[in-house]
Amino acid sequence: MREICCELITETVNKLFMEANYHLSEDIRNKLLEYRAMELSETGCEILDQIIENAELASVKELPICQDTGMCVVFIELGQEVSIIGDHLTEAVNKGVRQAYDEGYFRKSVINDPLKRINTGDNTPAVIHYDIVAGDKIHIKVMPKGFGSENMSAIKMLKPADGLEGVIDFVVDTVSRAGSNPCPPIIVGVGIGGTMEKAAILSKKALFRKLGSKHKEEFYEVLEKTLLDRINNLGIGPQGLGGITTALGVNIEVFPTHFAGLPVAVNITCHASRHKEAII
């Protein structure tokens, strides 16, 4: 059994959220440059230039890429041979969030109750998803999720008879209805299968996959490309002002489901798609 001190977890979470809010991931930057070279709209090109410049300035000056520094989403794969020493794991994570949002002077957007709506003052609690896996390590993935894009996400319990075309239509319609609200160009995470809540978690998990990486199954690799082409043919474009760059990528995650159902979830993130990860 390997022992890991909670202080190391807190320190790691702190660092990851600081990095995620300051530094655009290299795969996203490369995709922005790729689509900038292909964009046909003059306005779209100008917007993409500004997005790229903003990301560079944020990284150099260590300022937030976006003023909405989000609600903190954390995925943790906990090795079953790990023993946490000190605080409870959840508290260790929330301490890291508190420290990052204080030290970085990040906007604190979390409220204590969805209806009473009093700010918690430290951007906690984080939304944490745990998976118990083999081994003696902890894999931590973090995402400061802005709500301009989160509010545009959707889930639908399709009928099995809706099939592939039903999935495609729902994903494309969700993006179409979102329009300019999620600050396109966007990245689209799609979760298919499981139950209602499993599909939603899969769709968010999909956003951590590197842009440009291929799905391990050819069927879903083709579906990702089909969806991306359909979405970019909508003409929404950068910031909703027209163009071919509505989405930088579509990532799909799937899970077995009941023969009577076809759950599909769409989680949208803006062009920054802030996320970082580390293994302890």
Second form
Amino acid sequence: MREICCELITETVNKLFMEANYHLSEDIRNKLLEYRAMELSETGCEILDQIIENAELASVKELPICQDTGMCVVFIELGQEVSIIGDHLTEAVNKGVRQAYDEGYFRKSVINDPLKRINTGDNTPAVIHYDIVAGDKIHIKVMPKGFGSENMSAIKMLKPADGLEGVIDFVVDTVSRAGSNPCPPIIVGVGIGGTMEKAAILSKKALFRKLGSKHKEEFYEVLEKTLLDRINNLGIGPQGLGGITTALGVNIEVFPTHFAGLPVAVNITCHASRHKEAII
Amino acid sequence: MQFCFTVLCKLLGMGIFMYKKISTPLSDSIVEELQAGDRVLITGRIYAARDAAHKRMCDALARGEALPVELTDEVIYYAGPCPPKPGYVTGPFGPTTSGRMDRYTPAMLAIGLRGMIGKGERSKEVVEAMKKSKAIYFAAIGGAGALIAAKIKKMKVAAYEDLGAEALAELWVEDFPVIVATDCYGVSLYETEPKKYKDKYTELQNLR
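Can you give me the structure for the form predicted together with its partner chain, which would complement the form predicted on its own we have just seen?
First the chain shown before, then all remaining chains and molecules of the complex.
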């Protein structure tokens, strides 16, 4: 067994949320520049320029890219040969969130109960997904998830007979209905298969994949391109004020499912798509 | 020539559009003059409020109570900031999704609210109420909160301090950049603009 101190987990989570909130990933910045060069709408170009300038300013001054520093989503792949010393793992992660949101001057947006709605004051608890994997390492992935885009996400249990066309229609329809609300240009995570909750988690996981990287299966690479074409043909554009830059990318994750079902989840993130990861 | 003009505007930090400068509070003549698509720089006092503050204000109105601030001819910015780092007036302070405030907006307009700043389209009911009371809706850029914060020169909590980032705040802004998204005649860019770019993405890909 390899021993890992809970302090190292806390420190890593803290650092990852700091980095994610201050520094936009290179792949997203590159896509923004690529679409800026293509965009036909003058308003769209003006908006994309300001989005890029904002990300640069945030990075240089170490300010959050967006005031919605989100609810904290954490994926942990825990090697089964790891023994954690000290605190409970969940508490170690939440401690990292608490520290980052205090030290980083991030907004605390989390409330204690969906109906009673009292702010918890430290942006905890995080939403944590655990996976037990082989090995003696911990892979930590973090995402401060803004809710302008989270609110526009959707899930549907399609019928097997709906097939590929049904999936395409549901994804495009979800983006179309979201319209100007999720701060386009967006990135679209699609989870297909599994059960209802599995599809939802897959759609979130899909958002971690680098923009511009190809799906490992050609069939889904083609589907991603088809979806991106359909979405950018909607005309929604940057901030919904018209243009060809509605989405910067579509990422799909799949999982086996029951022969009676075809679950599809669509998780949308805004252009300030913040995620970082580390292996300890 | 066009290039020189663009560069000049870039140097002035203005993009390639002409900006109209306005001051708050707003009046009939200011609002009537602005049309969907106009670029505007706002100077003066505005209020920041989002979901929870709107709920409290509307609950107060329903009970027949006065609001903690007078909103006649004023502008509400749908936003809640990050806390300020030392040396800053405020942390990043971009707009939130306006649609979530739609349920409260007709009541706000009925007591004289003149302008709203946010992101994303409004409901038919809100647009109709805006036409009736000659109000205007401006779009700020969602996700550009760090840039926008630099235009806020002073900030203080006006009410509901217990709501934290959702408190009702009084802001003094200088040349705060917005686009008229829906004017007082009911013309909305969210309706007129996307149509123009439908299917253009594929056309562009085929040309490349």
